[in-house]
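What follows is one chain in structure tokens, specifically the form predicted alone.
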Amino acid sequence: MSLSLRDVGVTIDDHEIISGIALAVAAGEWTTVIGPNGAGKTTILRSVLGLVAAEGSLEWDGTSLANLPARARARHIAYVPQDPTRPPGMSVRAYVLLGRTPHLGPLARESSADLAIVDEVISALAIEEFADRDIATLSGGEAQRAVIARALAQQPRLLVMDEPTSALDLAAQLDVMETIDQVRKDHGIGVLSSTHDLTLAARFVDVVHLVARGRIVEAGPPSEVLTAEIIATHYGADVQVLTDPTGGIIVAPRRSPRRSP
């Protein structure tokens, strides 16, 4: 199973948001889109999800996404939004169970098989200790793991995530990213995400697409795209790109020389 976008564009109110977008996500591969604010990252994700009207070719395993009804699309593609709704009064277990909705008939109730899938996902993400708590009471990291669990309960082949760690502290960021990385490797799930954290992107993803002014201007493995020169050109930021002992990349701002009084 794979996702393929070719010459994809989105125009809203006569304003071109993205144009000429081409990317692919294979089974088990993690692709991320990066770029400055307003570059069009979220619009790319929304075009895959069918949340905005798009021109061009968007295919899932050779089938046009435009020909897949929303429920059918949700059986293949799950979404982790940047700011997910957490209904107060709903337990984490009930929230995760919502992920089974695309697999149910219009009047069908969850079966024992659906409940077993939810239990399996809760165990895989190690959230048993708060599975019966009100989801509105969870910390940011706990809540994000619950949101990912709901997405995985859909049994998708592609996970689409918009800034999945933007509101988390450092420990929770690493926990969430490592969880996603392990799940996609264990189950061969493709991942398409957006992020502003270039260091985290370099550590976990396979392919980086840099978007600027609605177009992909650079694409490749993190080591080729995340260079000081490319970042300076498209972000207008003076950074240094370091390699840690494990081979990861650290993108750090340069310190400006202190001016004399």
Given for the second form:
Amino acid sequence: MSLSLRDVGVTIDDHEIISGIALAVAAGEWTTVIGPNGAGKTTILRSVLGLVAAEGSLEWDGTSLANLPARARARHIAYVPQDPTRPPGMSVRAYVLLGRTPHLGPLARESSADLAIVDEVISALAIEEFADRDIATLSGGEAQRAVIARALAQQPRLLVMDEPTSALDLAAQLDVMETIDQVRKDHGIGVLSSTHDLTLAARFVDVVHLVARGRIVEAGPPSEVLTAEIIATHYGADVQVLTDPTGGIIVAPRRSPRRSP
Ligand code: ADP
Ligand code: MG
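Return the form predicted in complex with adenosine-5'-diphosphate of this protein as a structure block, the form predicted alone having already been given.
Shown next: the complete complex, the earlier chain at its head.
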């Protein structure tokens, strides 16, 4: 199972938002897009979900995504948007069960197998303690886990996540990244995410695509893309790229770009 984008473009109102996008995500692989605000990261993810009209070649397992009915696409690809709507009055358990929708039979009733999958995912993400709470009452970190649980209940082959850690505190960020890492390794799920956290990305992902003004300008393993020079060029930020004792990469801002001469 793999995703392959070649020469993908999105134009809205004669305005070219992204163009010439090429990337691939294989089973069990984690690819992230990074880049300044407004670069086109969300648009790339939305094009994969079919939420925005795109030109070019978007293939899932060698088949054009455009030819895949929405329900089939939803069985293969799950999306965790940056600001998911949390329907008030819905329990976390009921919300996670929504992830089973693409798999339900013609009567649209969930089976005991669906409920078992929901229980399994709730346990895997350690959200049992608030499984019966109203989803609208959860904290940001708790809600993010619930949204990821819903995506995993979908049993997708590809998980698309837009800035999954941007609303979370340090401990929750690490926790969510480790959970995704474990799930992709255990189940061979491909992950396509976007992020602003370059240090966290460096620690977990296989491939980084740097997007600037709607185009991929750099792509490769974190150690090749996350250099001070490349970041300075495309983010306009002065950073230090350090190596921690375990060989991990730390991207640390050195000076506010606004104060640079
Ligand atoms: P990122 O996620 O990297 O911050 P986006 O993909 O959200 O960037 O947006 C890229 C650019 O496209 C931005 O300038 C944004 O304002 C513009 N854009 C995105 N969606 C639309 C839309 N539906 N109509 C007009 N402009 C859009
Ligand atoms: Mg975005």
